[in-house]
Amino acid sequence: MTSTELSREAIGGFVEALRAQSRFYHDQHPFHLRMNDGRLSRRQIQGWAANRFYYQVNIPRKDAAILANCPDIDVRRRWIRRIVDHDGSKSGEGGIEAWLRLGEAVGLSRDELRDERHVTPGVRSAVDDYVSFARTRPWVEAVASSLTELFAPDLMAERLAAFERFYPWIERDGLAYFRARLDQAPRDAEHALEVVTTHCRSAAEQQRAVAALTFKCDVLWRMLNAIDQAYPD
């Protein structure tokens, strides 16, 4: 066997250990089981909805603290798009926009999302940590925290499906940023393994890139844990 294909192997065995985190991922968490299954109240969506916005609003800044620590130009001009597909490149596009208007959708103001008045404390620590990961760590692992959007698209998929069955009373104009994400999931996810797989080389480096992937998931399910804890009917 040459060196080539040791090589070939060893990457296929560290992209299939990455790809195994999705048992971790927070489509398994009791909260989303049951949201997909119907079994949500008005109001838990509305926490629901309410505490991810303090997610989605900080994704921008994780991307950004990755673009900072990142000293790879080509890494970076194709990262900087994911900034612009949440902010938006003018105002009334972008992400954070279609969550706001999901917001409204479920029946909140723009004001309730933006002034943080339903974040909980464990939501909010759980971002900050995130961040604070992307911001502290090396880059790479940073990158390697973002590959749950392996996982992504079939939770979109199952959940604009759930909330067109199960949520008649959802404007159906505020369930846009699923929609969007089936198609920017998939290339984001492609290119941020594209770069872990090029830069993790060492049995080392891919060890702590799939940390980081773990401590993503951690964070999702912190999360959810948090929201389920604050409505819990």
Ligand code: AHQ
The other form holds:
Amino acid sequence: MTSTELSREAIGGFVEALRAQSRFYHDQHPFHLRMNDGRLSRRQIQGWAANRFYYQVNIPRKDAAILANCPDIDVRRRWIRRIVDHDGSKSGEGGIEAWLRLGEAVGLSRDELRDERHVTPGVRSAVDDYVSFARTRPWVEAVASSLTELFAPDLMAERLAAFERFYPWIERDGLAYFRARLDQAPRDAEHALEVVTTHCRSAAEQQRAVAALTFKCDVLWRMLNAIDQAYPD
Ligand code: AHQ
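Next, report the structure of the form predicted together with the ligand; the form predicted alone has already been given.
Let us now look at the entire complex, which starts with that chain.
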């Protein structure tokens, strides 16, 4: 078997190991299962939206940390798109603005999202761990931790359908954020997968990339545990 065939087979096994992490993805968390079955109260949806806002506003800072640590200009040229997707290029644009509109659509003011009054200690701790991971771990491991987005599109589609079916009180325009993620997440996941399969050649590097993805699944799961506990009904 030539080194190229071996690397193709080795890469196949590596991608399979990454994709196998989907069993830990937060689409299976009881809070999301209840959300997608229409069983959440208005207060639980509000608590989720306010706490997830803390995750959203930290994503560009996490991505900026990866940019700061990444020596590869070609990777940076594509990775920087993520920051603009969330921050927008001017006021009134971007994913963070769209999430503020989601907050308003579920009955929260922009100020009570921005001032973090509803953010639980467990969500804050999980999100801060994710940002620290991106700042302190090798940049390729931080890229690998974003590969939860391999599993996101199905969840976004399921969530959109559930919100439209079970939560008619939520103003439809407030869901624009998730519609945008249907295109952004697969594009970003494809790039991140290309980066980790290019840069993680040894078994040890591949194991660390899989471990980074497991860590990120834990971050997302911890967030929902904290939200579930803070908003039991
Ligand atoms: O809205 C989400 C988002 O902007 C991102 C960025 C990405 C990353 O870099 O880790 N992950 C992510 C995710 C978002 N939404 C989550 C959801 O369930 O709404 C899913 C989450 C992810 O799959 O990592």
